[in-house]
Structure formats: C-alpha cells, structure tokens
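Single chain ahead, written as structure tokens, the form predicted on its own.
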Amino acid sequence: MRLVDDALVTDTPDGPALLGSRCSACAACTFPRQAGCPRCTGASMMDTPLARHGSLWTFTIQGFRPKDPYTGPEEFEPFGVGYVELPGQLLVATRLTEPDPEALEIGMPMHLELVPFRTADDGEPVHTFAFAPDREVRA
C-alpha cells in the first residue's frame, strides 16, 4: 500500500500505527517524529508507535478544497478534520473519515484507519491516515 509519507506509519501486531517519537528523559511524545524533545530540549528521542485508539478532542468540517501544497483530488468532497487525543501520549491533528458534523461528538472514541487519498500519476492509489468513530469498526 502506497502512503502519502511512509515515515508517518509503522506496522504493529495490532495493525498500522502512527510513528511518533518519545523522549527517554521526560517521556514527551511527538508526531511526526522529531530528533529533539520540545518539552525538555533533550536529544534522546526514540521511535515509538502511537496508540491506535483515542477520543475526539475537537473537530470541524473542511468545506472547500485546501490551497496548495494540497495534493488531493481536484474533485472535492467535504471531510472532517480534528484533533484526536491518544491516551497518555498527545493530540494528533488528523483527517476524520466522517464528514457529517451531526455524526461527530467531542469525546467520542476513535480509531486509526488508512484511507484512500488520491491516485498517483502511475494509477496507484495513495493512502493517508485518518481517524474514524469506533462505531465504524469493520469486521
């Protein structure tokens, strides 16, 4: 599966997870990965898979095509964007799979998914990460 950036995601036994970094001195987490700690300025950051589940902290609906350098399809469909709180780690700015604001609620459980984003020039689908309400969990 082609991703918008292979450095953003890692495989885990439970499925794909966002790849962040964690400071070995103060335990601060970052996403995406960083070489230095934004909390203690330490330089002992280690790669860490982030939680695959969290809760919706806030959201809005993107109602128009974002400006460049957005690389999504020319045909625009509204989509949700928000922050998802990953327990004990951080807030992640993310695309949401749900575009209907009436179907979203602050505090609702969410889970990570890899979703189609656009088609590359060679015709291969390119995926990105997004969080989905837990009620959308598929078997």
Contents of the next structure:
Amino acid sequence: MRLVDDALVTDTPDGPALLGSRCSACAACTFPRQAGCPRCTGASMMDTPLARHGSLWTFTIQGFRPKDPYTGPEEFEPFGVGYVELPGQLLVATRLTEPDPEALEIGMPMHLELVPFRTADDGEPVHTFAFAPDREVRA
Amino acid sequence: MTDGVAIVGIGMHRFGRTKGVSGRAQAVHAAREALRDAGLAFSDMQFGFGGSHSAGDADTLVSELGLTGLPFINVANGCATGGSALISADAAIRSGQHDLGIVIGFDKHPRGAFNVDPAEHGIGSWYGETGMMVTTQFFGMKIQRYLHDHDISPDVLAVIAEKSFRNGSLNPNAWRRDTLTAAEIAAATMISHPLTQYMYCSPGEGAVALVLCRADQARRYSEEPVFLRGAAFRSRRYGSFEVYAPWIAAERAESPTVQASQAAFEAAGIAPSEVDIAQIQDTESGAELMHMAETGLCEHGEQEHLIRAGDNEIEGRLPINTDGGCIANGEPVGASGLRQIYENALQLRGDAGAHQVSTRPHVGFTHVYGAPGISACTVLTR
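Having seen the form predicted on its own, please provide the structure of the form predicted together with its partner chain.
Time for the whole complex; same chain goes first.
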C-alpha cells in the first residue's frame, strides 16, 4: 500500500498503527516521531505505536478545496477533520471518514483506517490515515 | 529606566483592497500620518520596529521616509507581528535606551492567502498534502469543542458577526462597510462547520503606524497621549490547543492568550473588570467568543448571555471590536494588531467619530492570537 509518508505508520500484531514517540523520562507522547520532548524538554524519545482506537475530541468539516500544498483530487468532496483522543497518549489531528456533521458527535468511539486520498501519476492510489466512527458500537 | 511609555501619534492606511498601491506605500502613508499627528518628522525618530508578512521588509521603508541612520529592526511574528513590534518599542523606551521612536505594521495579501508550507512550521509535507494545513479548520474545531464544553448555542456565532459588520459600517477605515443580518450570515456558505463564510475574516491590505515616547515627555507631542500600561507576548505551553498542530497533549493547559493577558494586566496594575473597551482577535466569530473569556473579560460560558444582551455593542457595558474587528477589516497580518491599538487610541482620545463610544473610555485592552500558538496583549489608558 502506498502511503503519503511511510514514517507515519507502523505494523503491529493488531494491524497498522500510527507511529509516535514516547519520552523515556516523562512518558509524554508525540505524533509524528520527534527527537525532543515538548513536556520535560529532554531528548530521550523512543518510537512507540499509538492506540488504534480512541474517542472523538472535536471535529469540523473541510468545506472547500484546500489550496496548495493540498494534493487531493481537483474535484472536491468535503471531508471530516478532527482530533481523536488516544487514551493515555495524546490527541491526534486526523481526517475523518465521515463528512456529515450530523453523524459526528464529541465523545463517540473511533478507530484508525488507512484510506486513499488521491491517485498518483502512475494510477496507484495514495493512502493517508483517517479515523472512522465505530458503527457497530453505536448500533 | 523610565516610568512608562506613551503613544503620541497614530496613523493608518485604510484596510481592504487598494489596487495599485503597494503595501510599502500604505506603510509610508501610515507613518507620515502618525508623525503628523505627533507634530514630528521622521528625522526625530531615534528607532523603528516594524514588520509585514508578505509585503516586504519594514526596514526598507527608510528609503522613502528618510535615510537618517536610525536603528530599524524588522519584526516577524505572524499575526502578532504588530504586537511584537510594539512590545519591542516599549522595551526600548522603558529600558532608557531611547526616548522616541516609531512602530510600523503593514501588509498586502492577495485574495485567498495563505498558502502555508508545513516545513516552515517544522511539520512534514504530508500534513499539507492531505489538506490539514488549513487555519479555518482549527477555528472550526476549537469552537466546536468550546460550544460543547460550555453548552453555548452555535446560533450566537452569527450574532457576533452581525455586530462586526454593523460596527464596520460606521468606520470609514474599515474594509466591509455593508451590514449583514444574523440570518444572512448563518445561511452563507459553510467554510468549516459550524462557521460560515461571513463569520471569518479575510486576508487583506492595510497599514498602521504609531509614534511612541517616554511617558514623562508625552505632553510635548500630544494633548491627548495614550499610555501603554502593560504589554506582553506569550507562546504556547505543553497541553494548549493551537493551530497547525498534528497532535496535542492529552492533558490540557491554558492558551497563550490566557498567559499573555494575565501578564499584561499584571504589568499595568489594572484588572480585567476595569476595562472600558476591548479589541480582541476575531479571526472568526467563535474566536471573539472564546477570547472574551480567555482574556479574563468574562467567565467561560457567560458569553452568550452578554452577547444577546448587547453588552458588547458600541453602547453596551463592555464594547468589543468597535471598529468592526478583523471580520469587517480583514487581516493584513503585519498591521492587524496595531489596528487594535489605533482603534483604542482613537476611542480613548474621543476621536472615533461615528463609532465613538459615547462615554469616553479610560481603559482599553487589545489582544491578538495567531499561528503557531502565540498571543500579544496590551492595556492602554488615557
């Protein structure tokens, strides 16, 4: 699968997960990986896979085609954007698979998916990460 | 060291779009107006601080204003560029280094700015490629969470923007001079749910200049000096929720607005409850609502009642964004923070004309907020 940036995602026994950093001194997490700790100002960060499930902390809908450097299709469909709280780790900014604000609710359970967001020049889809509502949990 | 700093000259080039006039020319216009207001010449200036985001280097303005050899330092702090220039001038005078100088902020953004390169913010290109390097999203997400946390109706967002356009219609220097009803604003194109097109400000053009001096020399230059009692700038802390953030900490911290406003009030020895007029960052109408409480001007959750009661109208108990704010003036980044100072100075002097607060205010407050999570605040008195 082609990703917008291979460094964002790692494989785990449970499936793909976002790859972040965790401070070995104060346990603060970041996404993506970084070398310095923004919490304790130290520099001993370790790679850590982030939780694949979380809850929606806030959201909006991107209502217009973003300008450059956006590389999505010319024909624009509004998409959801939000922060998903990954328990004990952090809140990650993410695209949402759900573009209808009426179908989104703060606090709802969400899970990670890898979704195509554009087609490369060679015709292959390029994927990025997104969070999707846990429909089965709501039903 | 000196006791304080006064603003003795104010000048502005009207905001909006002025075809055929460069940002630098607008800056020169504002500088000449400020100097004329103080009865001074550029050759009297002992220092300059200034900046623009995309209209050129402020220090090159000396080729037009005068090659006098003064130290002129460029300031670049995004939306807080004007505020940072002012704080630099404040420090230069307060330290005793200089007695008299000028601050200039200007900009000229094309329609639909800004295209921001994630690399400039230390973020990978994926963030821009996938459509997340978009400031309007942040404001949509921040107000969405805020309305949820404080049980505020989204309907109030259109009421705030309606006030901005009404105030702008009374201000000859504003860009947007036509009023819009709350119903029209609410029905406009959705930009970033729950915020519509007319709830957002647009990138624009304009310039503001201020002449500042030691407070004890202010009456030499002005019969109505305005005193800069407190000025503070802060960046984001671990755990605050800011624009252009691929992640935020699970633990919450107060925004830079809270930190900067507290520092400015403390420096001034003035409480938020003593403020008579405030100009606060309204990148969109939800920002005005949130910043009312973050700056300490009211309690969190109290805003809806205040707004609906008309408390923040020009004739209300605490007038906010009396010149129409960013929503009616647009946001030429380098000039925007200084526009707020200009408006408060006009109001404190009683010179605001059709949008003058009739009970002439004594204490004015200003607040800017911008990427990547910065805020600058001032407290002004007459």
